[in-house]
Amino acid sequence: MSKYTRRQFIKTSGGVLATIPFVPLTDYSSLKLAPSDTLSIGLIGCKSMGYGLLNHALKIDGVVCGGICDVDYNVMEQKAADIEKKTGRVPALYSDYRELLDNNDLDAVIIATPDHWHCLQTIHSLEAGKHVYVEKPLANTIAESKIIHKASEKSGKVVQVGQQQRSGEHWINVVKIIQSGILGKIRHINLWGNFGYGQGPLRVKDSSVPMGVDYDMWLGPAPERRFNSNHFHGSWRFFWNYGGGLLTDWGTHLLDIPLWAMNIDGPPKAVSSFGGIFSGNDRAIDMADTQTVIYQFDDFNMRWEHNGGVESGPFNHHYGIAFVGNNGTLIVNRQGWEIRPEFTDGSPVIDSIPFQECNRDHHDLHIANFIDGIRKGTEINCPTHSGYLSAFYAHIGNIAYRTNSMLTWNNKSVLNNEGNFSHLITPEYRTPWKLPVL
């Protein structure tokens, strides 16, 4: 990984605002792309988020499921239902991916399943020549997450990450915003986000598993270990085997932000972290429900934390972003954004702008972003290096703490110490699985 680089900002007034072109705010909901040869896209995990990608990907003319893969029968029948019932058409049912993958008639998939079997799935998808969207995070370690890259730059084959935010019209004025010197001097980021379900879920024992899962294979490279419902649908991520808590859930989406205005494309100078489980609540979770994740660069700093179970926080948002300057601060999240200035001899230095609301999630252009390059050519929003650069500050937060330590880099990018984390960048798979070598 080179060395960060950040783009020098140039001290201007509130008036040069209104020079910067702006992507307008149009209404999508009935996008629709210019008809081709059909498009065949398949769906791994189908439960909540998947489904919910497919379903956007559906409403793109030509584009047609061929088939849905999943591990537990009972979801993938009722979703399969639902197919039929909105396209008039049966989609094929595998309960292994590598046999749709089989399929020589599907052209994509999309994948939806737990964070720690990304890697092997996008691998198998490309060698397998399909074009991959794989959810955020981009995988569930560092090494995984390099692989994929690497893997997505060979292929040839279109790959994009589920950061939604990169196909945002508001999201991508507010890097314009940032990068035009605007707010003067960035001197500290504040990214933070506080979640209830960030507590972790309450405790249960462990159960036998229920029909219709085949739980082997949803372990898949994981670690062997009874059925718990907590290590399953929707839960998983509270558990490092599987995930890497809110840091990699939520925070792998907002630290993609300063990551792309600040032209960041390296390590930090260092990082450190601190926390733990604080919330005083008997709750089922491996990581910290509290935390807060320091990331030290030349001339600024950027700062993580979360509160699981609670929803409230600065600014009154419960998530957001604060990119804070000499000349103000711009807050921003999903539902918005807004300026605040810093004043002298009680003149504000730029102009106040109002909160500017936006409420869309965009994963309906990513998902057509995705399309399009697959049809046209057109440059992806966001492409494995993305996907990999935010992934990978989600997972030093967490290294960090899980170690006590303070991370460092020397001038080659390389980490220093390297080998007393090397467990927890590169995960041992479960045989008879093995994690790809490029």
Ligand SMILES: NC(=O)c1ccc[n+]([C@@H]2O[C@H](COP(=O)([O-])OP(=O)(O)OC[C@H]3O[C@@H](n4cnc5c(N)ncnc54)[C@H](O)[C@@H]3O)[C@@H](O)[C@H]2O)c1
Second form
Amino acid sequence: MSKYTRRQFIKTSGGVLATIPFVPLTDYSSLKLAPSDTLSIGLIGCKSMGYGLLNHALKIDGVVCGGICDVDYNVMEQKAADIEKKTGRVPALYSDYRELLDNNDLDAVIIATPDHWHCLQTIHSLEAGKHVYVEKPLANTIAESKIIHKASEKSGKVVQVGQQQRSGEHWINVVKIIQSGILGKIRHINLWGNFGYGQGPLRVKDSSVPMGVDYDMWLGPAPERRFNSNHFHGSWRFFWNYGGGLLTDWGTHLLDIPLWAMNIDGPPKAVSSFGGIFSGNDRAIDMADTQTVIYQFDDFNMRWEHNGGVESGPFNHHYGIAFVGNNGTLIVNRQGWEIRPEFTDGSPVIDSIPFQECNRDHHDLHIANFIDGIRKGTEINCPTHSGYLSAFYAHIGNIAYRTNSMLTWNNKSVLNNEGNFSHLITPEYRTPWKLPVL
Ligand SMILES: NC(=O)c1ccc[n+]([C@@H]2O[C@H](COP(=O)([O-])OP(=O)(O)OC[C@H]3O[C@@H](n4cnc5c(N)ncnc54)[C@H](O)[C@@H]3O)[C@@H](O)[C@H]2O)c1
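Condition change, the form predicted on its own to the form predicted in complex with the named molecule:
What follows is the entire complex, opening with the chain shown before.
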């Protein structure tokens, strides 16, 4: 088929917009329920994301907050006062999540603690019979992510992973566009995440533990170290013991889209990664502030790249994804998407689609999907299988960087030379915490 004929074919088969089934926005606020449908939620980790998610949940009819837990009493007290002001109800307060889980009135929990806690808290919540919304990345290592996935499958409970783009209508549409074949053969996928905060915080000295903080319970299974505010609220994500830097913070969200669109369900052929602290800034950070990860597949390449401290990037977006096909390139981020066609003899091979603005946060829809999963058995948009896969892709990028090696898998999808990396795949928990065995 000549290029001209292919263009004719695509144009005559209805044009791009006409062939894509668009997903309408669901208005969850219109759902009305009987009072008996009260669903009581507990929150574990209240500061930033957790409180935001809880607020979305509380906007849904019949959802109440039965208890909140945080190891920083200052945070918890403030959030409890806010919840009382908003709802007129005072939630029960817990400094140990295991006591919150003993509360039989709670139906579900939201887990929004630093990543090194996700595994234990999810497993214990499922054991306590709760439905779970757990933030991304599913866990801080591949082994812990796998344990959560297995436990979720066995539990019969609803488990939603906090990759809220999966509930976003423009992301769903973009996946449909890729899968429609309109872009032609996809040969390269470029993902980038350039964020100012990604260079890590300014260095500060170790200090005493702030009043009201149970630091031992903040560390949990992570190695003992003196308190340092850089390793605490928010900036913990720049230290391997608690997080994975920009690659797990933003990478899990962005990598999720090509994994979904390209139906990738296993490891790549190979992954390698290069980078370092190249900004010249003397920040407190374990990771590379400048990093490229190359994922190799049979007939396309995928590349992640981040530049912490930089806020510009390809196509005038400081973060995003570009799917490069023979007929055109689709560029997408949370603000919207566009298609830039290839040209043959001066004519576009497919219709150009100018930037389609979205600019909408999707946490509310993702939480609503979780609640619908519990109440009505609606299919969950980000089950642990999908959460596992994108956490896996983010972690293998970091492992390739940390070990300065190319990771490859044998034809049974088993990592070659796993022995060399096993300490990065399976964490050693600090006593008395024990990695769950399933
Ligand atoms: N989906 C998204 O868009 C999105 C955005 C931001 C963060 N996140 C994820 O949310 C999670 C939390 O991130 P954050 O930015 O809110 O972090 P944060 O540091 O601001 O808040 C974490 C809270 O957890 C508390 N905590 C720590 N250990 C605890 C324990 N054992 N028991 C109870 N509470 C404990 C901390 O005291 C703090 O209040 C992370 O996994 C992060 O990756 C997701």
